[in-house]
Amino acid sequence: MATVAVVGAGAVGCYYGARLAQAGHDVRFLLRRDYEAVAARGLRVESHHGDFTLERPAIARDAAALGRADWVLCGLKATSLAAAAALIRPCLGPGTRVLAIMNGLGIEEALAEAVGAERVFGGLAFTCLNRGEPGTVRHLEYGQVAIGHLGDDPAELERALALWEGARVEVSAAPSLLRARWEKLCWNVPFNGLTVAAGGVDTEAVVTDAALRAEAGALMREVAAAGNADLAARGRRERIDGEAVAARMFALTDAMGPYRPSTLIDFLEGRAIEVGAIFAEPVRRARALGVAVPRLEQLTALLARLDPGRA
């Protein structure tokens, strides 16, 4: 069994860390807001797969108290990416790997500058998770994670997939992490973005309103075009089938019900939203590559204006 340090123990970090603990791994959670609640009552997961509680999980308020780990599961918001290195370093030993289950583009590259590219993996989670009362995570739907290695090393990828053996999480290999990142943006951009821009609506409102649904599809096609240009510029042969990805994203979201994405929740609760990694970085790369993304540019500018965390 592996030792796993969870840095960024919000809904994502707590849920996937709890699943690894269920599978028998030694999981240690860095907690702040929920520390007292988890110390008193344990970490509870309310899941459509069945509820469960970690009665006495290993928790700490300071990263140094987590100790060295075989794996660091980083579930921070991209708005906290600058703080990630300082939180991860106390957990690093010679063989530690870092798995970032975070949204956005450029996440792994930023972590690699601090800890080395050979250690870094990305996890693309397609799941409906929210935080409940302190010490509680609500798992509403889906939950699968595609995992890739920053260097696309097949042996390292197998190592990462092996961590999840026995855990109640559907994991798959992403042989090209860059392609997987852009494909995930085909969901994150329209649904995280339009739920805010349309006035604080849920995903069901986006897919059932004809104009919003059409806008979501157009955004997906722009993201796919920019992603393919980025792949080509980096000498990669693989490409994103924009129409197939859009069909899959709509099918999943149609079945999701009235879900509030994390960006919408952050916006409604007055916290900084992940404009940089999810929206601005794709725009920056598209412009550099000469790819027209007018809808994405407009949405990014609007979200930057609405961002409660703007200076």
Contents of the next structure:
2 protein chains.
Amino acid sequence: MATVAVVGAGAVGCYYGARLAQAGHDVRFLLRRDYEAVAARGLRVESHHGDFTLERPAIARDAAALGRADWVLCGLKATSLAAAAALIRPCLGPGTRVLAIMNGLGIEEALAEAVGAERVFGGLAFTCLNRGEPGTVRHLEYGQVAIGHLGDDPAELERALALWEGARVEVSAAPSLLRARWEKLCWNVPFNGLTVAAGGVDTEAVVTDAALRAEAGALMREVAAAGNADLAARGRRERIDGEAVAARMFALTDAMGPYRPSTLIDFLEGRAIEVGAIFAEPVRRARALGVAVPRLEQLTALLARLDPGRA
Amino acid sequence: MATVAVVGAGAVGCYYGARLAQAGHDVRFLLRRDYEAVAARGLRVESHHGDFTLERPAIARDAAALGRADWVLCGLKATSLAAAAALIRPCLGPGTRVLAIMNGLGIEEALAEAVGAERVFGGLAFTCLNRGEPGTVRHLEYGQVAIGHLGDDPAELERALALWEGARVEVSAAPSLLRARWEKLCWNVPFNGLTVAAGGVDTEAVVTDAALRAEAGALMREVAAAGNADLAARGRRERIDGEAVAARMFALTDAMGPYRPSTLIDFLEGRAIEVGAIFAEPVRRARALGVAVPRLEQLTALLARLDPGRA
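Now that the form predicted on its own has been shown, please provide the structure of the form predicted together with a further copy of the same chain.
Entire complex below, previous chain first.
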């Protein structure tokens, strides 16, 4: 059994941390908003796979109190990425590894500057999770996580997958973390973006509006093209099959119902939205590579202005 | 002196009608919201060229009471285009001509179905006008009107220009109405569109935000390309100089200050916005002509969803 420190314990951190605790790992949660509620009543997961509660999870208000861990599960918003190193550092021992279950591009590279590239993994979660009342996470749909290693080292990847043995999470290996990141963006860009830019609507409103659905598909193709240019520029041979990814993303989203992505909830509740990692960084790479991404550019410009957290 | 019936007496109809009355024409205004206020206190124009009031303008609540006119000045929103024929018809005599000072594409063609193409003119107003208190129009900046004839008949165009002799309005001849329409869209698409889609901001916010300014320029180039394809497809030899138009539009808008286009005001006040004529019709023509307009497509899809008047 491993010791796991959960940093950035929002819906994603709490849910996946709770699944690891359920599997028997020693999981410690760094909490702010939910500390009192979890201290009083435990951490509750309302899941379409069955509800459960961690009655007395190990929790802390301060990263220093988490102690050294075998794994740090980082579920921060990308808007807090600059704060990640300071939160993770107290948990680091010589063998500690860091798994970032976050959205966007450049996440692992930023963490690697703080902790070293060989320790860093990315988790691409395809899941519908929202925070409920304090101390409660709602797991609405899906839940699978594709895990990659920043160096794409197969032995390291095996270590990461082994952590999840016995946990009720469907994990898979992403042999190319960079490709997996871009493929995940094929969902996040249209759905996190258009739900906000269309005035605050859910995913169902996007997939059932013919013009917005077409726009979502066109954005996916732009992202896939930029991703393939990025892979090529880094000498990688693997590619994204844009049409196959789009078909999969629409099939998953059509079955999702009226889901509100985290970016939409942040927007509606007046918090900073993840413009940089999900939108601006892909635009930056596409421009540097000479790939035309007009739709992504427009969406990014609009979201940067709509961002409640803009400077 | 001519008799002029003003139909669609919002800010545009009231302002230009008042200028014609000031020049001595017999101008009659069809009013709804402002009827009582104008009946009580006259029609007031607060203009950066000097304020003035029409003390006792001829006004009516019903189009039938306007009587036959030499000219119908139509200042309806494009969202009311379907109602235009019924409002204009009571004013029509054998020699009546119709000047539509409206935004968008397909305006004159729609009016022509009701009144005949030879009578129809378009006025492209580049002006900052807002409604003030009931009975008051605020003329903030600019004011020039380019006038074209649906058949591009030079003799007819001379008649339309002659109407404005002595009026304090800078009018010019648009020898190609279609080109003038597309050039006007080079302003309306980015500024009416982005001010709404960026969450309800004024034109100054667009031109001073580097990303939104770049987006506005890119939209202008898409509109110009679509316009040139439309002109070519109709066998016209004249073209839009996209770069020159963009430079002119930015120069005018930079000097405009924090202006709120009518579409933005309609959006903020919960009224239907002119998605069809300004956005959807250009998209439709571009697609039919095989011109890629990805930014215009995305903006149109977002605005259609944001439209308070959407079905």
